[in-house]
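In the form predicted on its own, a lone chain appears below as structure tokens.
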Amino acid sequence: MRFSIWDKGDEESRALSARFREQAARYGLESDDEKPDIVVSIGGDGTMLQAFHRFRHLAQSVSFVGVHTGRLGFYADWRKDELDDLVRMIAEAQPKIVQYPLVQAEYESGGERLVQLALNEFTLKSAEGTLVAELRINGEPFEMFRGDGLVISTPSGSTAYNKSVGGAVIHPSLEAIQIAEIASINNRVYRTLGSSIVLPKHHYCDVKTEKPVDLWMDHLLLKLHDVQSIRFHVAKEKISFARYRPFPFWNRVRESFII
């Protein structure tokens, strides 16, 4: 089993993953940085998601899973205090994996067709102010969006961004997205739904602007100039968990947000 650490780079997770080697080593598993096998996240739901970017290219073949240094959160199983306990369960036991869906966003930018995926969240904004776009789904004409921005997420991300500006929360079993508005302003010309939308897996959205706009990819910020239009919709490729015990998503939900 070949295994790669992504912690948060304070003091504590880096004690945490020196810890994980250290443990690591006497069970035989290997420390490979290129292509592991599975990927430890040490932090927090932020630090898997930088560690997801950083083996997106692998999502074929490896798996996640998190130690979280606080409480639990949506990506992460396990508690700083059970850090020995999970190098075993690496080591000896079999895990189910557990896939969610992820978001792809495609667009030409300088004459070349890019492809980007998030686990949580594309956030659409204007690079200039208000957000103007046409949305067109699957090719039809659905409505004309003028405000602070568009947030669309995988149902593992609904309960990020999504759920601040009002989206659903659902199961990262649906493969779907979900698109929700940031302080839409309707008036006779642009008018909105109101209210978040979920498209299913082989639906798609056409997100069209003639500004530069900013897209934020999870963490990550890209600056488009020369984009006239964004599809959005479910993507062929997932992320794969490492469950070695069980964690139902609403449990999730409830310790988040209720208790």
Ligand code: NAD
Contents of the next structure:
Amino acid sequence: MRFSIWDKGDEESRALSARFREQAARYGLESDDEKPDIVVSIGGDGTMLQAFHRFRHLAQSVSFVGVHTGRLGFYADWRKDELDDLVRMIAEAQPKIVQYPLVQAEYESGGERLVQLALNEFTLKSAEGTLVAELRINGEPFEMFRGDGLVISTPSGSTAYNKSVGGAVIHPSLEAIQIAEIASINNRVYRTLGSSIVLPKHHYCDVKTEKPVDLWMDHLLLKLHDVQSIRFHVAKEKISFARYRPFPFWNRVRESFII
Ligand code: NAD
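Okay, that is the form predicted on its own; can I get the form predicted together with this ligand now?
Full complex below, order starting with the chain above.
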């Protein structure tokens, strides 16, 4: 079993990484940052997003597990005082592999077709003022959006930025993407649906713009100057999480937002 650790970079996470390595050596686990079987993220949800982008090229073969140093995360279920148990489980137990959908963005830039993946969401904003964008669903005109931006999220990302802008929380077993508006301008001249929409995996949405846009891919910013249209849909690839014990989604939602 080859593992790689991605930590938040603060003193506490670094100390936990060192502890993990020490324990892993006792069980004969091999450290491999190029082709790991399992990636252990130590920090919070933001750390898991970084780990995903570091290893997304291995999405088909690698699985992720998260340790949180703060409060319980959506992607990190192991507490820091359980680190030794986690190492033992990785060495000795057979995890359940749980797969969550990802969202894909495709566009042409500099004569090249580019494909990007996000774990939480893509957020589209204008690089200069209000975003003006035409939305087409499955090739058909849908609406003309004017406002601050659009959040195109995965089900597991639905509890993040999407929720802050009034989108619904979606269970990650549903293969779908959600498109939520950020402060749309709605009056007698400009009209959008106003509520978020959920697309199944065989549908796609093209967002056409005439001006430079900022495309946020989770925490990463892509500045697009020459892109006329971006196609969003459920990705073929999924992210795999190694579960050594249950981590029910609705418990996470309740513990994060209600109790
Ligand atoms: P950050 O440090 O600003 O943290 C954002 C917060 O979002 C953290 O509390 C994190 O735990 C939480 N979070 C991340 N993924 C989550 C998920 N799937 N469900 C519930 N909560 C989640 O930024 P970061 O750590 O680099 O994370 C980037 C994420 O921040 C983006 O993917 C986006 O979802 C989120 N974000 C949210 C808002 C907002 O809610 N207004 C604005 C910008 C970005």
